[in-house]
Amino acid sequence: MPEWRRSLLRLWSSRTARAGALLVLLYLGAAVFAGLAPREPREIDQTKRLKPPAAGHWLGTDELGRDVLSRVLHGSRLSLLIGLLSVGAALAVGVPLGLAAGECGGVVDLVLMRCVDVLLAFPGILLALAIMAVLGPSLTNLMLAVAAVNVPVYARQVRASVLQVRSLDYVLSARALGASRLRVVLRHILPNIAGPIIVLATLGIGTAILEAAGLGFVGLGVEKDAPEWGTMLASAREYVLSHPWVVLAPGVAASLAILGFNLLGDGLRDWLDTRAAAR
């Protein structure tokens, strides 16, 4: 059996990774097939306000008569878009910063890490709230705010990983053979620190979904009628006791999505640690 197949089987043998992967696949399926939802997510029918789950509305309707199942499904697509793009943007900025700080050292490291420390001094949600208050609610601004909050996290992790591997034999050998600094970073350092970055990014998607839902809950996310889980929770919070399905559906969906990425990230971390120990 090829080594890559044995490696994947070891990953799948982890209960944590398997549970996380199944939840993530369920979430991805909901996002991909959201277009098959039974109703339009913004379709209002005042004659069906706050109807309990029944045939035709499997998760009931909300305070405006909108189908909750349709809004949850479309919310999964919107949350996935926010999670992937915001984490991608944070990686695009944080990884080069961490590489530059770890490889160059000296003044470059000092200046970059002090800037990162300033950002880390603010609680993430407060920094995101401040950015959204300045830029205004919109999908693009929401992704920018979530990305900005996570840039320091990736920069710190990448710098720490670079400092661990830059003095290893294969890196020193490449330098002795005359390889340029850029070649050493791209060819020898970055591929060997990819594992922690992948794990952190996987966990970061769940964090980004949570942060986006939190901003939506306080009214600084996307537009108010958008089928976004945090916005849905905000508009339904006054019905939590009288009509609990309006709150439970988006709340459970968000919780399962976040749990799935967290479990998958933990499983990937254990798998990568096992592979590193085996080498």
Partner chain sequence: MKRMRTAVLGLLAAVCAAGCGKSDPSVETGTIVYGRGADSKSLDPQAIEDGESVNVVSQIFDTLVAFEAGTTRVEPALATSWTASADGLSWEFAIRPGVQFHDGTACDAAAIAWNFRRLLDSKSPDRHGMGEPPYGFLYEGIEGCEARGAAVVFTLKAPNAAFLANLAMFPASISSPAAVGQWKSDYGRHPVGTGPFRFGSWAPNQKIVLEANAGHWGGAPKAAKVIFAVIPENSVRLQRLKAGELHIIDGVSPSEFDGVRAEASLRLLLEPGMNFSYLAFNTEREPWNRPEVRRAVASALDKKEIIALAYSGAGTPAVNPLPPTIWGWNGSIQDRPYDPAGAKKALADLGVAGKELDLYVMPNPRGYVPNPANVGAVVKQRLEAAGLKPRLLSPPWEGGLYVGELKEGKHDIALIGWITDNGDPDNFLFTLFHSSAIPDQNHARYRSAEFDDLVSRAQRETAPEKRAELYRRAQERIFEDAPILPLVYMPNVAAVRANVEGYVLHPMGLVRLKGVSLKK
Given for the second form:
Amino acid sequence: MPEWRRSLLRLWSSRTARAGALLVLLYLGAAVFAGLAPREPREIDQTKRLKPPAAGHWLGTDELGRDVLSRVLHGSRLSLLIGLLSVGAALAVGVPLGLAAGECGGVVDLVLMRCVDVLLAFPGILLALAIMAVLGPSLTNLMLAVAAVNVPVYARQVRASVLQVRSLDYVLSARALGASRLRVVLRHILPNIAGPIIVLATLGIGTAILEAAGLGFVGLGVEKDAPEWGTMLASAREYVLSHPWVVLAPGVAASLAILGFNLLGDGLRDWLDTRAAAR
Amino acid sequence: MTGTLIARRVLMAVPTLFGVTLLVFAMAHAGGDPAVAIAGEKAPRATLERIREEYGFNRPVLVQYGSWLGGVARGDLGRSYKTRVPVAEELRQAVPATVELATAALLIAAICGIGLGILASLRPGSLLDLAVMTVSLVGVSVPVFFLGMVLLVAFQGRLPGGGMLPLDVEFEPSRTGMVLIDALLAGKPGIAAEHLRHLLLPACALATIPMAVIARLTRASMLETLTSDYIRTARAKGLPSRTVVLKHALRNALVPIVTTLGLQYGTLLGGAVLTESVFAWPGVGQYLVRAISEQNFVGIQGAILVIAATFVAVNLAVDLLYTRIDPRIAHA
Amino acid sequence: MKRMRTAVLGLLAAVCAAGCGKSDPSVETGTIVYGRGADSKSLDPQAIEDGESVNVVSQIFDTLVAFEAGTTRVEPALATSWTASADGLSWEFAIRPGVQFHDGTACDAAAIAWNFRRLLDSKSPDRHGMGEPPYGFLYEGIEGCEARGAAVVFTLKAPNAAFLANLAMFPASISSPAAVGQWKSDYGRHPVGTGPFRFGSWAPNQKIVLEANAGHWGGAPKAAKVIFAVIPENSVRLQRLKAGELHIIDGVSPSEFDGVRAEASLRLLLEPGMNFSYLAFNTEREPWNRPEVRRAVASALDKKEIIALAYSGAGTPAVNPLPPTIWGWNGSIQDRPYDPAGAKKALADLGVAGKELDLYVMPNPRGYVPNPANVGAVVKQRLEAAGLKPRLLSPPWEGGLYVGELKEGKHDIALIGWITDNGDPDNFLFTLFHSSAIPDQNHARYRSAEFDDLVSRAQRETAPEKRAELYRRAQERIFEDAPILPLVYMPNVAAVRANVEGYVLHPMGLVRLKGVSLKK
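Starting from the form predicted alone shown above, please give the structure in the form predicted in complex with its partner chain.
The next block holds the full complex; its first chain is the one shown before.
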């Protein structure tokens, strides 16, 4: 590959990361400063039903006269909460499982990976739907469902990374020097697979936001009047032809947030790859 | 690849499927009271007791699982709490609809994705490349149900917004269950064309994510092969660039793409759940969402089991295909 | 390279352009397509309880007597006349001669008596595992039914004012005994009656096709065929009505009313219904066991606002637990005024400011509340404004989960409603508020000896005016004690294409397609 092309690709990748970071920052900003939204997200007003975007209501109002902008902003807070907590929970379970499977091998590996296979035999959204159908709709259950769907994904990825690094020289030498298994895993393996895990988690937040919105859309999300993007889309759905802003606002917001995490994740991955290649 | 390897792969799918049945059964039985689901909320307590007796809900859970699993092995998924029709029969109508939708989406995704990927790879870094990459990135980020709604608005009045056929058209897809194929087989191109118009929007909505994934993959793998030594040799030999791109580069780039197509098929089955509910497409996804809202756990069980089993089967097929192609790449 | 690119682009264009042509649905004259949100569960009249099953059953079957158009009075159907004994315990019905089931067998007195034995006798072998009819409770007062020559005679356990109305209800539809015997447990998929339409085919979750019964005793129906099509999404259903694929739809969401009115090719039908929605307080729980608290909450809510926001203006504020379309309605009760400041102060004075509460709101629309989520959002907001801390809970309706939790008394306040079974006030006031209806339909868990006495006396009273007076007094008790807060009387709604003739909404929500035709 000629140098100019390689640099071009690197340029592209950094542009990806930059665009992603910008979108994610915008999204984080919206979530952090949602409290400064012009209106209470649940404040209803029967005199202001379905008003198109205008001064005072920059994204218009919905069928209960609620300010769409304020709801979308608060929606970012809710989706961030869901994204962070569910990905965090999935990592907290998935990473140790993946480490155990990769490091121990043998029966542990076999049993764990069989379980992972079973869970991965369900398309993600389907598993989440089924879990929600059993647990019933609530914010906690939503996060649990989204986390549960992602545990096997993380476990499998971490295991694969462990297998890659465990035969590297420094790991072998650490073992040769008599370091305990736990120490090897925590001090030598984990730091070396942190990169892929970070990429996975970044992309995972996007996926979590997407899955949460999908569950909200089929009515298995959070409290019915909560400003959650999928729930907003579901209740706005009958206005899609007559009052499109009620649909467009949460839909575009969700798309941008997911896009941001996807871009950032991709950029990080490329960057890690080139760094690995350079090493 | 040897026969024993194939046999091993297939055997490995068995415990997975077994685990799937266990999980599906456990989930269905953690839900509400099936007796109430059957008899309705006005039913007196004596009726509920009798139903528990009749359906065997008062037996030990393991016994219930055993008899359910036995039924599944015979193709009997139980009777729907709601309609009292065998779930297998209801799914026989719903599954072909989903398969048709997912297949159409996969075709669109493959054609558009590979096409866009090639276009982008020919002039890396160009405006066109940038546009294709942007579109594909946006494509994986837009929730499919939101995209569906946007398509509905955009094509309002020009393309039908739901269902598989106009309601007054009498047509029973009796051979494969897929309207398009059966209509063509029955020599009714008019119905097939009408069905195609209904299929277009949901298939396009569903196709976006795999299309985006395939476009990116095609671009990447084309870039790799286009810069490889033997393509440069081919060019140096003065072969016309169209021949180089199509005959040499694309063929090599196709291998990972085919693999991805197979894997995407499973994702499409999952995505169909949401797409079907936007476009009133009477497939497994819509069936499942309705079964959930009706707390019809026999239906939920059946639908999830069928999707998961298909998913496992497709993944297995891809797996076998891949191990089969793999050595050839090594020698190419 | 250029040609290559053109080829790819051309391919893309072809895919995108495929089938963008204009459709021309060749609507066959004489076929009425009725669009609805869900499929029927069964077409065995005795095995059903849901509206989607009832609506189809009403086309295929006849009953002994039928509700007149627009009222809850009954008129002759399969019975041409009837007489009651002086004590009201024995009723004799003369059966219309010469009526045949769709399968050609005779619908005579013996066949009719057979149907009632199937309905009443829980050990009847003719049920073929159907189980207890969900609406069997309407007929519990019937001691026996037998054929006597060309007549059918009923014996009642006690005089029952609602007996005739119950005979006009769908569970009392007359099935062909031969067909039930032939199909057994599968009869619900192969119904055979005497009605204006015969069963044609059923594609589950898609459509049910019925064909005209030209030999119907009341004359042939105008349409040759009727299709009941399932389109779950309200907006999609309306769109397909606009496209001309459907002729009649139900479940039009209030938000679409203006859109339908504005469309020249469509008509919106609105008729007062026989239902009401309400908030049930759990009167066994602190603080809702105190009438003052319940009355204070009542003045914290603006029913007009709820109607404007969650019903798109369609609906009337409800004052009584009985709609004005049903006799015995008390029109003299004046509702409490909306007074948010007063309510907040009253609640604070009563020591319930800041009280956390579980507000139950069903997840799916019901006939009496088209958008429960929005009602919930408005009620929650107003209760918050009054100083309470509500939390919205929406367990699934189907499978009895929602009502099940209400029966267990898990709610503080719950949104619920009632649609008449038979058009009788007893079916509202006794069914919903008598203490014996705890934990069944009495979701407020209301116990009042005085109220119980009023509605029990009304059940035994035979003089209509005296009954009505008892019911008016019962409504005053409910208003005073406020175990529930009536919200809205919801009209029956349908949208039809402008060329649909002869479709009339019945106050009980019955669908009748016999007289419907399409104007060219």
